[in-house]
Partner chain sequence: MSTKARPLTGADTLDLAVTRPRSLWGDAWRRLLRNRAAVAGALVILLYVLVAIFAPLLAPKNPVEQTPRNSLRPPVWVTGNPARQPNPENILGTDNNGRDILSRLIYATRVSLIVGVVPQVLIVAIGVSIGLIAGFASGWLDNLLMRFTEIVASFPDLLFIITLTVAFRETWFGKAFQGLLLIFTALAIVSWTGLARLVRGQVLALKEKEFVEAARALGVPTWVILLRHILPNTLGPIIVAVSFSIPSLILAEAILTFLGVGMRPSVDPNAPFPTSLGQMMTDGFYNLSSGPWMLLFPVLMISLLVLSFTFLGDGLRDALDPRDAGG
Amino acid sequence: MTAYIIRRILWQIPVLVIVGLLTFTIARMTPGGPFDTDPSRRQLSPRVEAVLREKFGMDLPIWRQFTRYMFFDLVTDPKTGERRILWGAIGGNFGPTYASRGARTVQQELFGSRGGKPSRFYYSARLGLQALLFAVTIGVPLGVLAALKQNTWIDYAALFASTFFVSLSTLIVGFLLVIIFATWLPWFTVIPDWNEPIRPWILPTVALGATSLGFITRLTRSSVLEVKRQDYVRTARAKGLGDRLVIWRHMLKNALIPVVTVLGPLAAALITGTLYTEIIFQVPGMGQLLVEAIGKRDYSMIMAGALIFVFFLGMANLLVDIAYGIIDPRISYK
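Let me see this chain alone, in the form predicted on its own.
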């Protein structure tokens, strides 16, 4: 398994390079720039813009801009005059932000603490993990129960609830929760206090996890129903095994494989920031910052957002593949 894990991690490098190249190309082809976001109205004087373009290396050939950001660049130390290698995104250096004119780096914006408060990544990651845990802990048991009680009122209620949540977007669910629980019922505040450990996280967690909960419930139900009709389940029942043993040992493990498959990309999408939820509940996470970076043409922040998402997607899929072998020992890593 160790060789398999190392091989999968190494495969991340060419994937990151390809995604970085595509993101870099699309960002540079989009009209406007970080120092003139509106092509019809100049934001800075031509002289100041030329100085900034030189400072950020935007006067270099386009291929050189990509390689110095993605891989490395040779820089001269102003004090000693020595040449040294400055690693790029592959080495974890996402460069300075264009919006701050180089005063802050992308790492400081995304992963650095702000005035004693946790980083933006902390808020997005915690919210995403809580939403995923909420969706899985409720969706999987509800889907299993609906499949075992097929064509009963429990099944119909679970299908109705899951279809309802899947049909609504996170934006609508978020607004409904704010109106009901922060306006009609003053159980929560519209402007949350993020110094509190639990209370401000409840509504955004439910809003973000509701759609995923509905999807996981329906997927679990369909998977259990399919496994329920397999020959080995009927054979296990014919041997006289109890319902609980048949469900846990023979049905649930095989039924969870499709559910585990979707958890990889779902976890990556939730952890790296969600725009609507963070705006509605004023969560100081990465989602809103990354969307603002697109509007400001902050190239380094845009590249960092895409690469971080792809990295977490690859790691989540690796964990999913490892989970396959734990759930079903017949799956080999060779």
Contents of the next structure:
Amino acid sequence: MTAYIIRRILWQIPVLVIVGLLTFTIARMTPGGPFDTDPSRRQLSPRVEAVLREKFGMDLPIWRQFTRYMFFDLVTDPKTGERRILWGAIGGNFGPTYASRGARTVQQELFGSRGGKPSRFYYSARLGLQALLFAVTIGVPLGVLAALKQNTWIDYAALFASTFFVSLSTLIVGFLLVIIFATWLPWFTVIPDWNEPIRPWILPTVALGATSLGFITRLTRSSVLEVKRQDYVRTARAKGLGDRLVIWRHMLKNALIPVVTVLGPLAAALITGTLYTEIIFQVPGMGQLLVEAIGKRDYSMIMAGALIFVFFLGMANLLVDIAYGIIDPRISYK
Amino acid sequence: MSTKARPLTGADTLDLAVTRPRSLWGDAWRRLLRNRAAVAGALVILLYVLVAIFAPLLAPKNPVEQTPRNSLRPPVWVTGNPARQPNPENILGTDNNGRDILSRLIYATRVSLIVGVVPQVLIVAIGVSIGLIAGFASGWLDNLLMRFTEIVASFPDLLFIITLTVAFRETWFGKAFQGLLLIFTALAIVSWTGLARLVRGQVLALKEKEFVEAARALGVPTWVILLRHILPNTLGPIIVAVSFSIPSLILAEAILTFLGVGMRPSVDPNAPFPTSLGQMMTDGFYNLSSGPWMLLFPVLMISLLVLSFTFLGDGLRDALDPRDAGG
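Return the structure block for the form predicted in complex with its partner chain; the form predicted on its own was the one displayed.
Following is the full complex, with the preceding chain placed first.
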């Protein structure tokens, strides 16, 4: 098991490097650079641009720009002439942002708190976790209930709602929620006040979690239905065990295994879903900043975004696989 | 008294004997027609297709014609606000530029339909060939292809599409066909992985079957086995997978447009694709407080279309793979 986990973590490294290389290549192929300003504003003087280019290492050969960003680079201090190692993304340094002309680093923008308010990462991570929690705590019981009451109105309602959520995706559910709860019913405001503790979180959490909720409900339902017909459940009933014991100890334990496996892909959907959910509900998280960064050709922010997303995705998948191995003793990792 | 002996070879028994054997596809077709939700979905899709084709005949107004003094009119049945009275000429109201929403919706169905279908050609071409090769080759080639698939799949697809579309947006490729060509390509590049895995799994199972072994024993060349014997047997799952990926592509267009990297709306009064549902939703979202109907109608249009495709996909899955009908 330990060896398996280590191998999986090591496999992350080439994945991240390839993802970094791909993003780097695409970002650099993009016409226009980070120092093109909009023509209505004052242009950068060539001297300032030259200084900035040097500061960002853009005068280096292209491969070295990449290794400098991803791994490390040897820099010589202009005053002391001392040579030292400048760590890159591998050491948690995602570089200065181009948008701030190098005044702030990416990690300050994403993980630093802003004037007493929590960091952008906090908002995105909390939104994602809340959505996952919402999907699991409602989806699993709903799926179990639908399966136990198969072919009743509860079952049909649960199936219809989950099909609706799964197929419409976060964007449409988000729009519907905004229309219903922020314009028709004055329960929420279109422009949320993020100083309130709970209210601004409700709509984005529901919108982001809805697709996963539908997915988990459907999966739980079909999985419980399958387990319900198994011989060992019949045996348990024949032994005279009560309903509650059969459901909890014999059925759910086995029925939930497929549900755990799907949490990995769902985490992926949640992570990318935050991109537009944050825009719809004006959450001051990472998603908004990343979408802006792509438009502004903010290379370091784009790279950081891709790397962080893929990193969390890999970790989520690893956690799911480990959990899978713990729940299902038939599976052994070598 | 004699009993009437029924002749053993009566006309009706003969009839039974010559009844043609029911084919797999015929069976699937019958199962599909029995599924009411799937049939309803198919009819709605057909309706959308007809609307898209005959848009110029159906649209009451020109979809890009702006009438500034007629902007932000609510739908005709919303008469509550004395400051904003509906204009009877615009049944579903007008947008912030005074364009007729109903006409725009009619034209917008075109983009949604083609964005759901056209990239499938590329997706199927890449996904099926990689899946076939990986499944049949096994060994290092299989390993290589599947690792490659895994990497593409592990990339957050949306982020990748956005990066791609931003990168090529200002090139001739990105401007071709109002930016739709780039969107098709970008969507296809990230969407083939599921299909490749599916096909590979099918091939792995099929290549151990007797009929493949028989073909090989007869000396049939590998590529003929692949194309003539294995591919047709994977067709069912491929059709199901494609039908499920259509709605996600339709939604992807809306998401990309919402993020500002989608198709370019046209102001040419003769443009065949003046706008898309995603574009209309985006406009609606940014005018939410002054004209919520600008958001509501495209949201309803896209929801109905996406749900119809989902129901049809469910029906196809149940029809083509009856073993899986329980879920």
